[in-house]
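In structure tokens, the next block holds one chain alone, the form predicted on its own.
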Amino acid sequence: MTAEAEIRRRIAARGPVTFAEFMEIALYHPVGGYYTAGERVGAAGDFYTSPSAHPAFGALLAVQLFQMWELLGRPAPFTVAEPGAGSGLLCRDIVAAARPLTGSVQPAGLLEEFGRCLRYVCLDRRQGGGYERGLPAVSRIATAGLPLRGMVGCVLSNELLDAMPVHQVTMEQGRLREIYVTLDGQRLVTQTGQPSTPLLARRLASLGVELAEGQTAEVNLALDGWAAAAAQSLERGFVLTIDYGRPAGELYSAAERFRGTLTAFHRHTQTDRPLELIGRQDMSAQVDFTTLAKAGRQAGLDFLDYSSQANFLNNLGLPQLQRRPPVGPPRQAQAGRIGMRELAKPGGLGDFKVMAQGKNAGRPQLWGFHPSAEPAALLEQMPPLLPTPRHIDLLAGRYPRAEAEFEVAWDALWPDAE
């Protein structure tokens, strides 16, 4: 049974749906559903992400990660998981980023020692390996959630919650009201009713929210228990979450998002009809970060920081990055300066947060938040960061504003390259 024909089967069965529930469905239903059905991910898929915008991504969260190994005592094994892995092609990057690292810097062999204790887990839905199979120290489990205990080191997601399900609530004469979807003969259609919950209006309120008349909003239940398990999946270590959000009172605010945040995504398009493309196009709500930051307090993790991804990349060296004369033949060369533009371009994938959460690891400065010397060092010994095959071509023809935006600037930094 398709995800669409689940969601139909329930309706008829049970009435109208939450729109949690049809977003679970049309997004992760074993037969059909969009994150099941294979890689979605670049030029063949409806969107790009970080990881798959340049290699420079993973290369500045290695040095992140460094640091965090060595405020952590310098553990063996330093675990990094990563729910949510997809691909795994940021596990690829990071571990490619990590390892040529050794030995290059002072006191001798610290970071050949780094890559020693580096573990990666990747952690998701799909069955089988992606791009980090054959990786020394790099395993793969095929799970919905957080399986693991006792670690030491950091619990890594990237556009993982703003995938999760959300519930959506308007305001209707001044009481708030759940949106459903349901049936009108064959057309699948949304009405409103009766919160399906209380925690709805729990949450709304302990944020201080009260909707404007008619404004429409998602509610992610599901961060408590996705801080929760964060917080048990480790003994000591961080919590580093990169995501599209906000904080509650920016993203609830009816000025600015009157309609909600909810998106859906088909070749790269957004669409903004969910209740179409069913289990063939991607669907996000912008995460409250104010609720991920108090629910991982309830959890016992400690808040660290918060900031923008192009503060954040910024503060671990991308523009040191950027300034490295041009190598390799010129289009690749051309496409890499691109994608690493991407990665903090206003508007963009700049505009992601990253908030950094701990838990019996004191209280740091990480240096992806705090302007500092350090990460440089570390910069300075990796070779030539250049996409691969695996990374997704800004300069193809279904990206041709890319190409025609980046001559002035290439041809102002780097007049006589070829």
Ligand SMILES: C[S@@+](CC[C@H](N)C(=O)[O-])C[C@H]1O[C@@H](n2cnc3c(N)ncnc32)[C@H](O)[C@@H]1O
The other form holds:
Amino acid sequence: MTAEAEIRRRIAARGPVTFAEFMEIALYHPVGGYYTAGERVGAAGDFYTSPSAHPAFGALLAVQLFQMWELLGRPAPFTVAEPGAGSGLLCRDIVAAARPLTGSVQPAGLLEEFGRCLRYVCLDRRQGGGYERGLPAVSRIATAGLPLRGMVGCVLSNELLDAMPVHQVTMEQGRLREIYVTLDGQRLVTQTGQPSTPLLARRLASLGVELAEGQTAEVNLALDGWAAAAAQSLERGFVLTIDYGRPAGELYSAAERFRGTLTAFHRHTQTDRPLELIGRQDMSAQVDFTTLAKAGRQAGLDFLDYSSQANFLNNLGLPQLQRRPPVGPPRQAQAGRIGMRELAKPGGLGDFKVMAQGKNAGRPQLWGFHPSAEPAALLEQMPPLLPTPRHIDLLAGRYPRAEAEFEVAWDALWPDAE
Ligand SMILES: C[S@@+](CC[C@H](N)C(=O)[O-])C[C@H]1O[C@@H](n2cnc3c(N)ncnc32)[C@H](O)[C@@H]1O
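Form predicted in complex with this ligand, following the form predicted on its own:
So here's everything in the complex, that chain up top.
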């Protein structure tokens, strides 16, 4: 039974399904669900994420994790749990950056000690992954939950929460209504009805949000459970959430987002037709960071900080990495420059948000949120960062006739380079 057949079967048997139920099946049904069916992120997939843009993303996160390890008193082990780890690429890049000296003749430094203390657990509800395989002190669990306890370390996620199923609501004649998916003959269509749960109205009320007439919005009811699970897994440490989203006031602004934020992507193109291409296109909705912070507080997580990805990566030393002299074959070096720029690009990945929460970890100033001198010295110890075949080739994507145009770009950027 494919994802689409299962949706049709449920509607025929029980009537309209909520958009959240539709999205759950379309993305995660065991047979033909979008994420279940194979690896979706990267050049061959439908979209790319920060880890696939450049290994600098993992290296800079390693710098932030290093500081967290220090703040917690250099525990061994220091566990990083990454739910929604997908292909395992971020894990691979973080581990590579954190253990650059292992086995080398260089004198052991603190970074090496951090690398030795680091334990990394990739978690994903999809079976698979792979890039993390073979790395020492790295494991993988196939789960939709967070079945760890007593952790000292960090729960880290990138583009996990925006891939969770959301309910859709709208305001009709002054009443909150929910959007359902149903059948009109053979065609899947939406229709509105009574909200399936009072939690939807309660969530909006708790945020002080009143939708305008005709406005559509998404509500992720899983955020509370997610924050509670993250808090439960930690004895001491941090939750670092990186995702596409904004505070509730902006997210639910009728003036700016009257139609909500649900997007559907097929082969790097936004389709805006979620009911089509079921199991073959991605769907995501922006994260409500206000609710995430509130849910965290209720679960025992202190809100520590919040920033844009551009700001976060810049504070951790992205400009320093960008200034490094080019290494490797010119084309690879140039692809690397473009990939790094992509990570902080306004209107793109740079506008993603980073939120830090803590449990029994005090109220430290984390390097990613405040300019400081410390990251620079650590980055110096890391080896050159070049995109690998595991990362997407943005140069090829942007400039199909890359070589000729590349020479022009290269000359313009580094007239003195060899
Ligand atoms: C948009 S992809 C991001 C993958 C990776 N983090 C990256 O940045 O490239 C979302 C991933 O989250 C996984 N996922 C969604 N809900 C999950 C859950 N509740 N627990 C664990 N993984 C989940 C999906 O299977 C998918 O691999």
